[in-house]
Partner chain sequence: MEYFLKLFLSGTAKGSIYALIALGYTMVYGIIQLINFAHGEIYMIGGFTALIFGGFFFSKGMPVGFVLLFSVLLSIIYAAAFGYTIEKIAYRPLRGKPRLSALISAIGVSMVLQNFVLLAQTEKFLPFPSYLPEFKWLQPYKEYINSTQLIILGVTAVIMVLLTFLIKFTRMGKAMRATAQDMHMAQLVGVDINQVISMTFIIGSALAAIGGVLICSYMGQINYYIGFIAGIKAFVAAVLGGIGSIPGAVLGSFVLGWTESLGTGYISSDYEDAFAFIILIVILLIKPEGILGRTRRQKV
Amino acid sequence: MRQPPVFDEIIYEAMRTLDMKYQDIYSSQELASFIIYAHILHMRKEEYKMKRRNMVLAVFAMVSLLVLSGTQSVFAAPIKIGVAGAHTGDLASYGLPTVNAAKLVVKDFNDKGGINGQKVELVIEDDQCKPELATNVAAKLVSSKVVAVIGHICSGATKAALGIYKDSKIVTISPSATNPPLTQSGEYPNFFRTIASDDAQAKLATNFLIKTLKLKKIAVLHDKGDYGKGFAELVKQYAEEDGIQVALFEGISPGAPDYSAVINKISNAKVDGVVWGGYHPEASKLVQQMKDKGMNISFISDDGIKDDTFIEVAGKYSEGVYATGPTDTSTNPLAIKAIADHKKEFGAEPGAFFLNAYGATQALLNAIAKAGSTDYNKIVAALQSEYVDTALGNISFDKRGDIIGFGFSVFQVQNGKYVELK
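Could you produce the structure of the sequence above as one chain, in the form predicted in complex with its partner chain?
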């Protein structure tokens, strides 16, 4: 069969009228098949025209619907979100960045038309980090019918206010309250936080040394300070709960020139790893003196050594050392945008817990949008089930309200740099 001419209109016209000029070229069967082919093409074109008409109708309907809903949102009541924390007093510097963060996120959402057509409005209250003021603030927010609260800032104030929010079924997300029982007690199902709890670091380090490094017997050292000893004690507790033998648990004198005695003791105890609770000056001496004695066992520490000074000072001895530290957000485009927006809007670098609060507000508003209503149970369900991209990364919350996807990560020194281990 020869190829039919290219333009279907021509074929159609020609075939339909059985134009004589094709009679010499094509057989009658061919002509017949051309006619059928052309007919099909014609039918398709008609069909397409119909579809286009329907499309136009649909688009028109959608536009009118949007216009209608747009006009509706002008009259819809705004969604009220409370922001509570220390905005005056000694600890104001911890609370004010949260207010700024909430303002920025809400502005972003409202510029895009709000949530489900409703605008978001902030109700800002100051508790000065004082529990007795926090309960007043909570009562005030409840009576102004807020859907959720971003706050509070200090653990004590948060705890005091949480009971009131719980009774009124108000979701509360704190960017900064780190006290472990707030989530772990299970007492406050309405409570969430976008910061790791105080014991998260120790838990992470212990899990890492058990599950990833598969250590069986460890030595735990600390610098006798609040931070280092606190970390060391928690690691010891968690490790022993999981059946790991803590062969050595000792404090060493910070600043001493020489730790060879305690290193001899570690080597004598024949452990597979050393956990250090403290800061980098002692850590670099410890790793150096350990490696000088030919000991090649894992060295795991906390945020206190997750500092480039440690790598500078310990040099080649720092290679392979593990440290837990806050998850890196510096490459997250949303975090970069949040900080840039803050500089544009307020003319300064953001302060403490800014990104935590930014992420908290984003997560909350997203959850309300996903829930499609301001119903407490639906918001809680959305917070716990949905993962959202925020300035803190892709986050969600576990059943107890602790953040998933942000907090502490394990880092390892590789080729003179801290690399986040996934």
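Having seen the form predicted in complex with its partner chain, I'd like the form predicted alone now, please.
Shown below: the chain alone.
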């Protein structure tokens, strides 16, 4: 009977190794050597097969265990976080610092292994602070399967996008959208912010112009947007409640090259000061045209101008301007690290709302880690129950989504820089 093929292979290999042919086996000693060597080869082949089979089984068992137990591994999908805001256009100086902040915080988390073994990946989209673009951005981020969004930056754009995120159960944290109804209406349970709302900001501004500046008669202007008009209306309300006369309340069109018509109205109203609700492009034109007309009266605005870009654009006309803005936490150790990391990574000082965005990203990723899940309800619960150390301090969020542990201050441009007034 013919031997199995494997046996033939071993015979041939033994003969090649011993330099033999069948006719070379003359003695029982040579035959014994041949048989012994052939047996050793056979054993080695069987041992190799066994080891290889055992290794395959072991790897298969390990992968099965990882899959069945739900343990995250190097094969796990990343946790996608959207970053939405103005990254181009006139208001890019408000949005780009948020992108940089998110990148730095995510790098810190990923360098430490990510969250529960999963890496974090950013999906960055530009809305130019325009509501009509914000809805498209929101749809893109939903399609990208993000589990949360850092943004948007401007209140109008944020409001336009929030309904889309709410329907998709996506947590959204803004570092800068201050319009009160975003949290106070109860319409957006998915929304949080690391900045106080405009009612707190407007109250601070009103108290400052009454108690510190001693103003009696003011003009209140706004840009007709959700953010600027909302702030202006609140200042008007609080001022009139305290007996201050609002001699002029008017909206202007953003982007106009000249505001001489409204400047003439302010001059004719003979007011002690002007309150502006809106952003820096219009504010810089207003202060320049007012001072060119010889109007040396107080100008106070919101955090929409509390940015170095306003100083750069307005130049010498920015001197003495007041603005409310997020309280300075730059002496916080985590803020010091964040600012130093920004300088090292991007070669420049961070811009507006950088620390708010840094804190927002820290709070969000901490909530996902504490929840042990990307489940919407679990993330919301963690945000509302956990305090976390951030670049803004030790913060949490109330049931409406407003930040706990952080607020606003008044700043003034002095010698070309914003200085916090104590």
